[in-house]
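Here we start with a single chain on its own, the form predicted alone, put down as structure tokens.
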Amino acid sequence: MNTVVVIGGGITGLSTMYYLQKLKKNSKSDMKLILIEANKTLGGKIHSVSNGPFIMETGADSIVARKQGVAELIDELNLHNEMVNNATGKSYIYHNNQLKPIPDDTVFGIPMSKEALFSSELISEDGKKEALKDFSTKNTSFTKDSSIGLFLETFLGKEIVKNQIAPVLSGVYSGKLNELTLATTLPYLLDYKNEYGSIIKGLSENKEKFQSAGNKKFVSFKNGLSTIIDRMEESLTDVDILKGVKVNKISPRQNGYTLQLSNQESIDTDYIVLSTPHTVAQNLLEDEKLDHDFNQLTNSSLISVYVGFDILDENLPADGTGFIVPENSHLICDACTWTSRKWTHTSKNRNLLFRLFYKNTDSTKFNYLNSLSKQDLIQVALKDIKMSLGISGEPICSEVTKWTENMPKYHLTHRETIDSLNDTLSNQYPNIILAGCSYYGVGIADCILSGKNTAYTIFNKNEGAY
């Protein structure tokens, strides 16, 4: 009988023993699934908070309903029934100390047709003409490890990547554009320029594809995200989950490893499972052979703050879910959502329920940022609250959380680090596997597939093809 043992609990880790406990029963296995977290909860950064009347997530707040494997999996879980999706509307970025409307059928500020280019209220008639190069000029050079931010400005100019992309995609992707790769953002750019000679004519032929569920693009759970996790634990029945035990040290033995826990006991292994921070993971293995590689990965910080007002939702402009703020703004958050509007759910007496974020892009306002107390950081979100919207008076309730150096920030080079890291550690630890945000892509339906092919790939191992 083997035993896989997978090494942290959020998403990833819960993914990979949800589909391993599936093989395993199809196949009638023996195979032992231990599942090993350090907190005395399962989520990682999955967490849903009530607080009176509103319903806060503490970390990524829903996943991207048309990725691979999302519809399948919340299926499998009998959650349909508590699934619920964003409400559309405009979302808009605060440019020139104004609200302006990023423009109907575009994808990540992105144009899908001449008519959503011209409409664009960010951009000026020369920086729109600009972009119409697009459709004349061909891509000789670019490949998917390119720059993204290089790719769109030579294709569709400066000011529209500056006023009307770069605002958007750098807030999803956590970095500035020129230290992002197409691969590790949006790939399918590159093949639509090779293909139709335009990116504005290939998102306009695959408009389907980003415009599915009328514009309904995420999904969340009437009581929060974290219905996906308990849902998930709940059905892990042929699952041992340790909780709050902390891995203190992995050692290798014939054919396997044994596990040091901080509970003074221990486990044989055949399989690690390391979907942990890419920092656990590496303090973990401690080794000289491996440290190169795991220290060309980074991570960047983010600090998410909940304000919630006995205010009704009315008060916000029509037909909106939120706005980012570009680089050099006098507001000092870099994006608000306007969570009861987006997320009806999330406020029982449609009461105003805002969510902002403080980025680390740049470090200096960020440290500052991160010394304040709570109630501090409360104060600057409603200064950015009442210059941005006009909108003051006390909360009722709040939130705050800081994600320190915990956010993976994928650069140029990426693809090639996680290849040679993963070249190292097949030869030196055979049968250890690395798996999760860190690696592989970090939205929660990336974690969801990451859990899922690591499953596959050890019971393939493990008993042959399935």
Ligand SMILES: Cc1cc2nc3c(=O)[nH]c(=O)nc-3n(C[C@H](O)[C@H](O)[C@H](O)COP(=O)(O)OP(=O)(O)OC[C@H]3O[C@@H](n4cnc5c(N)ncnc54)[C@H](O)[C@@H]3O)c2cc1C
The other form holds:
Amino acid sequence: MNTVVVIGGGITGLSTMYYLQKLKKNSKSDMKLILIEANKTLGGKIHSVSNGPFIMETGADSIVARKQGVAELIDELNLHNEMVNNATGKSYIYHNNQLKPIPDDTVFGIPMSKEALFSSELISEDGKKEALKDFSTKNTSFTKDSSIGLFLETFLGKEIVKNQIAPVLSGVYSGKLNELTLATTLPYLLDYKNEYGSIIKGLSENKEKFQSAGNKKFVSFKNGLSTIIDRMEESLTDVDILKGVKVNKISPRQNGYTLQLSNQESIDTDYIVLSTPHTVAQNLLEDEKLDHDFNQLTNSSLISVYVGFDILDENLPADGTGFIVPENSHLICDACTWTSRKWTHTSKNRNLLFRLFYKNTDSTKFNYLNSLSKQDLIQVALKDIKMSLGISGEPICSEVTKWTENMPKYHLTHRETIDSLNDTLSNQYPNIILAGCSYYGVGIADCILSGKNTAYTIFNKNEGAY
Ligand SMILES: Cc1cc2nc3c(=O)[nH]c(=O)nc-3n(C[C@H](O)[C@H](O)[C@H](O)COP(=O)(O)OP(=O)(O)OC[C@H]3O[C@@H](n4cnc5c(N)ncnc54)[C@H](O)[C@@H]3O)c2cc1C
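Alt. form predicted together with the named molecule, vs. the form predicted alone above:
Every chain and every other molecule in the complex is listed next, the one we just looked at coming first.
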């Protein structure tokens, strides 16, 4: 009987186990499955907190519904009745001390038509003219490994990128556009440029794809995103789950590995899945042959601050769901979601709930914020809310989470680094597999897919071993 240990009970580790259990059942295999999680609860970066009439998320707040595997998993877990979608509405950009809407008919701020471009209040007439060169220029040099920032600036011009696209895209992908590739962000933009001769035309020709998903783009659950974690945990009836137990060391032994645990016990295993952050994987493997590649992987940081008020949500602009703040603004936050508006299930009494994000795009500013106490961070958030929306008052609830150096940030050569890491790993440590957000995409849907792929890899290896 072979043993598989998954280290890390976030969505990746849970998905790995979910699909391994399914494969085991279908093939009547006698594989032993063990999941080890350092925290007392499963979920990692997915954790919902209920506080009075409000539901808040310390990490992720939703799943992109249209991504591969998401609908299938929600179906299998029988979570349809629990599902909620985001309310759609306008997103604003805080531009020149005012909230200006991101025009309709845009994808991540990129116009899908000339009309959408012309309607923008965020770009000057010259900036609009410059963007039209997208229709008359050809791509001769960009590939999917090129920087998305340079690609967009080359064809659409600097102004629209700075004022309308970068605030949206850098927010979603946590990084400066010149440090992100097309491959790890919006690879289809290159296909559109090559096929239709224009990014705008390509988006326009494929409008249906974006619009059909548009109204119900994101999914959460009535009692918060943790619902999917709880349901997955319940479904793992054939898995030994150890919570509040940390893996401290991995030692090779003949045909397998021994794990030293924080509870002083040890486990012998044939397969290991490392679905922890890459820094933990690197420390556990402790091998200088892997260090070069591991050291190429970087993380960014973020502080999330929720504040809830005893003030009705109707005090906000009627059609909005939040705003993004471009660089060099006098607001300190990078973005503010009107959570009670965007996710109505989060506020039972329809009272205002805001979530403000503080990112480490400017390290001096971020280090200062990171040194503040939770109470002081709430004061910073209240000031931002007052300046941007004119709303003031004592919050009736709050939740502050610091994600310090814990959010993977993909650089231009990310794919090559992962290939090289996997090559060395499979030579030096057969049957140890890396999975999850540090390597194969940061979105929850990517992590679910990474877990599923990992389960199939192990299962096929194991079947081949007989
Ligand atoms: C603030 C924030 C907002 C986000 N918003 C979204 C969003 O809206 N939509 C979206 O799709 N994605 C979002 N993401 C990204 C997404 O949540 C993550 O990429 C994803 O949840 C990561 O899952 P994972 O299982 O790969 O890693 P993690 O969730 O980091 O899980 C790794 C687990 O390993 C455990 N661990 C670490 N060391 C050990 C050890 N030695 N022994 C045992 N266990 C160990 C940790 O405790 C942790 O539980 C967000 C992330 C953050 C931080």
